[in-house]
Amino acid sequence: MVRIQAPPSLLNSSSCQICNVNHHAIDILIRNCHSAISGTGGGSNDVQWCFSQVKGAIDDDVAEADIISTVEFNHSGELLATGDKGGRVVIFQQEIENKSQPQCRSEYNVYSTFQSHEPEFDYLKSLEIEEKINKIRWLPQKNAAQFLLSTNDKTIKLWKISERDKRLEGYNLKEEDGRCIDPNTVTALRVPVFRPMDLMVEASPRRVFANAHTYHINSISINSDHETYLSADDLRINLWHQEITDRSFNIVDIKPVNMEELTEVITAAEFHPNQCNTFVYSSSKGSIRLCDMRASALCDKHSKLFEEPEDPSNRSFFSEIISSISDVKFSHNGRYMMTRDYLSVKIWDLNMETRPVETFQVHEYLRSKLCSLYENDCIFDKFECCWNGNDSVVMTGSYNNFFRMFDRGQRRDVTLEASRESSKPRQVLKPRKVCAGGKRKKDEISVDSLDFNKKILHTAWHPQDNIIAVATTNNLYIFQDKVN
């Protein structure tokens, strides 16, 4: 179900408010035209999605360390990184099957694997620090090497991913195996030369940013100035310079003097894609605050507050839990932002704070199941969301290994499934439907038969092409649009 919320400004005479609404309508028309012309990032119902690859073991017994905890494409889409609960980062590289026709299908193969974080123990607090990778963020590429930030609950690391296909030979003071040579035995001076060798991909830690967070880190975001980034935990947001590891600047602090007065926590934070002074952070109360670092060094006072009034008819014991925002993402053009709560995805216009301009129901059929979801702790699951390359479609995960796509321009939605049964090469995915009650139609699945242990929390969309990555427990599924 898709609900488009008509802004109240349609009913007002203010030219500024009407202008905002018209801009939103024009923006949708532009997205539709771009999608129709280029075909890139097209609508979920215009594109036939088919299976491409699946990574990971098929075993039913999944080790805790193998569970995927984050997925992220780099800025070109050539590399795809995953992090898991075992502290490992696996990078896949896109390989074009037919180099004379780059538009043909391509696959992602393992490019590099390395251990990013190890389990630690805080002796002062008697606290065990897990090695689980919470977030990965790629830095814009500046030279032949790639750089990424990875973080667990406490420590952020900057990694350099580089290639070597040549080795140096002809040393004067050491042998090829590394043994030193007595300088007195050297009778002639040799000029070292580079020799070809098998390609070697090296991952080396360049910076370690530690000891700045008391609580668990939930977000990191690269600034558009390409020099700084932010990291957020439950109560604070810090600003870092990529070259400085021993200090950071606290830009948001919502910790009360008396912790008994704590009413909300920070759940996600992100920098604006174009404005280096602007960032947003979301809270467990369902509000999003936009802050401007030019206004004050400490951004405790927000510039804008985005919050939707609660519908009294839907008020229940679980209202506050399901309104908690688990993810927030700016659109690529910076005009909109997307938020994900437990039951829905909302699109906000940065120029209108009162209510979202679009609301997409992800799994509204679960509203009647909230009691059982609370008992099995599923109600606390943190689903992420992502935009396609031209911001015309949004994607997010659900239960039973379902994932949802919402076409903003055509106002359509589709439910697809990542499963081994649909993993034949180039097999087209069939839309799935969930029956919430009453007589179940053919090919529909009953809401009572959904498997809540199978869930898609992490998804990523190629920045340029219709290629998506979906994480299901320990497996990474890659789907592409059908090539005729």
Given for the second form:
Amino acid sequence: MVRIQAPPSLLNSSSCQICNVNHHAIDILIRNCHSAISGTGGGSNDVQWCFSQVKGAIDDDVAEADIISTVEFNHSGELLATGDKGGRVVIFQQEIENKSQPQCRSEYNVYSTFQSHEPEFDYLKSLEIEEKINKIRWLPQKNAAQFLLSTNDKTIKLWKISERDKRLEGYNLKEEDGRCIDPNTVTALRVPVFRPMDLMVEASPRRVFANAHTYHINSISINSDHETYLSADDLRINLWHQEITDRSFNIVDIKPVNMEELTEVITAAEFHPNQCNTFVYSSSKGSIRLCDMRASALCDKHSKLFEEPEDPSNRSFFSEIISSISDVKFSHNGRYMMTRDYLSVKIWDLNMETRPVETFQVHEYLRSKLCSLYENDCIFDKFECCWNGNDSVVMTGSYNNFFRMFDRGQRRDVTLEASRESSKPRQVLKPRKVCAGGKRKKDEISVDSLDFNKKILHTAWHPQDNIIAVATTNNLYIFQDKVN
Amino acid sequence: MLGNGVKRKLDEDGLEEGKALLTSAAGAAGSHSRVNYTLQRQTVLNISLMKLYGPPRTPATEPALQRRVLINNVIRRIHHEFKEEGGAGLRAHFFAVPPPAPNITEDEGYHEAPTSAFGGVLSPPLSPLSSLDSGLTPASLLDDDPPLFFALPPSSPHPLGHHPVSPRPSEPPPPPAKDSFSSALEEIEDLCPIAVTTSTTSSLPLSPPPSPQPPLSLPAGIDMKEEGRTYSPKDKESLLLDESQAAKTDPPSAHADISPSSGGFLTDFALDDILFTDIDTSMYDFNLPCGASSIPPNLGVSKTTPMVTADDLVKTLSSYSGGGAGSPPLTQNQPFKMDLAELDHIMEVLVGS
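Form predicted in complex with its partner chain structure, per the form predicted on its own context:
Next comes the full complex, this chain leading.
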């Protein structure tokens, strides 16, 4: 992260000269926008994305347990965690080969693998509880160890990942191989010394937060107060203290008295990145509610309701389903939030509830296929979205292993593909185009040729650099910007 | 398109056209778009019902609440539209269902659209049906005589001739089919005298649905009759609740709460029997495409069903339908066999043998 002396104009006013994105006037640490750091965080047309690495089996026959279900960078970007359907967490660490050369390519290699969740059986309902990891969230680093929260449908766990690269030698009462020494035979004492050993990364569960959710957990979010976090299921949101596992506070409850009247569920929730009293949650009807925990203990009454009126010309049987929000993410600066529904990505200014400030169409060509997509359940796919480090570009996934990036300032977008065919080292990704109808040009793909089994639901962007992690069904692709 | 390697271009064309008609002019295009809209609404309703009440994709784990709520909302909305249009309007709509499109491929497009849905819709009720106490279901089935029509495939005008919008002047119902159907019923009677008496009593008043594809529609028509009774609303409700109890997948939480609510729906629907007799089988192509792969192919078909009866029927029917569409009887026999095996199975249950 580079600290720059902000030009006076930017200190007083609040909009970037180039892309008109507003900033907090007092924000001297200019992480955003085009006025700042050269090279990093540029728009999608400035950046050429190159293949860097791919993780996972090459097999076309995908084992169900290997399906990636979540991807998350930690706060420094040095660690990249993935969760899969088999309940495992794999953490990759960035190896910076040569720190003196900033342009060198860094690779992510396996750092730690552990089984986070096991399948369970709910005896009361005679149903299995899947071990699939729904979300991973990293805690801000406080000491040498790393901490992350991982959750399946019902239970959240706090994991400590620590390194061990030294061991003690020279115990007085223990031999090197572990046998005990009889104290009576000890004639002299020595002080044990540290000796280096091969790096060992240990993951240990430090807390288990269980039995707080009747419905399936869809989100966890760590508060900026570094003490609490929230977990959201379909109907309730609970607030936890990171240290306390036997209690949680319910802060949102939308369960109706009569379940027959249930028409709306919670789909995602997130804490504000800076304001520890503010969080948002999205619903299956396309609305986002911002709540202030200072207002009342139970935040059923929202402080703000973000909702865009439906476009009557696009009304269909599936209008509600495609308006269901699958992901909500605050921008790093906390001014905006992004929501992903089935066909589009919307950027909302937190100060304006009536409509989003920007709307990007991800795959509008699917609008005429909604009935088929309803029939084969693809319409219920939950795509995630993410911001880049300076909030100038957003990214989300699509079908056929395509993913899309939208540059907010330059108003440009690009479609790229994560495929084995374009996986030569440092190969530049070629923009893809989908032909919606009419004459198909060369290199375009027609909508009917799209593979709806190849969906990119999970993507993550490095917090500072232009490094992205894109998860196909069972592979993790890492792309970086082209180094000249 | 559906991700299983099957390109269903016709389906998309048909639906797209329906959709295009829907989105353009918002119904001002007259009866054509209205009919398309009704058909598409029907399709969506049937798909939704199948999604909710069909075999679960992951039977071991709890179904996703968000998905169920969204599908429920779709059904609610369609139900609401039905109510707004009113009962009389309902009948008119269902009679007026067949679109005036003379193009057979387009019809096949429509046919294909609900096929995977209906194919599944057909089968599941049969298994719970067979598992139910035979004393319980048949009596209530027999008592509940559905009204004298079904939502017919787009290509077949209703025999009672109630439709104000006469759809297909280019394709008059072939008279031999009508007769062959009644003959087929008689054939069934001969083969299973006890069982069929009760079943055909209620079916006979129903004229067979002639269609440009008689080989397909005849056994489907028979099945439809069975299905019509199977789907009589009160039984659907008891059927579903029984099924859910039998399957023990009804947890005492939201899941259980949804089922009674759908029971609540169905009670409402029970007021209009029509809505359930819409689950129309006659346009099904029983070569289920891969899109319906969630439905096990043997669902509803008892492997122990003696095929002799079914074969006899098949031979009889194909001899009647020989003059029909001219499709090779061999290829048509496969779906027939499955159909008739199911039919056989139902009869066994009805008879209690």
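Superpose the two forms; the largest set of C-alphas matching within 1.5 Å is the rigid core. Because the structure is predicted, anything quoted here is derived from the model rather than measured. Numbering follows the first chain given and starts at 1.
Trainee: Kindly check if the Cα atom of G170 is displaced 2 angstroms or more between the two forms relative to the superposed rigid core.
Mentor: Yes, G170 moves 2 Å or more.
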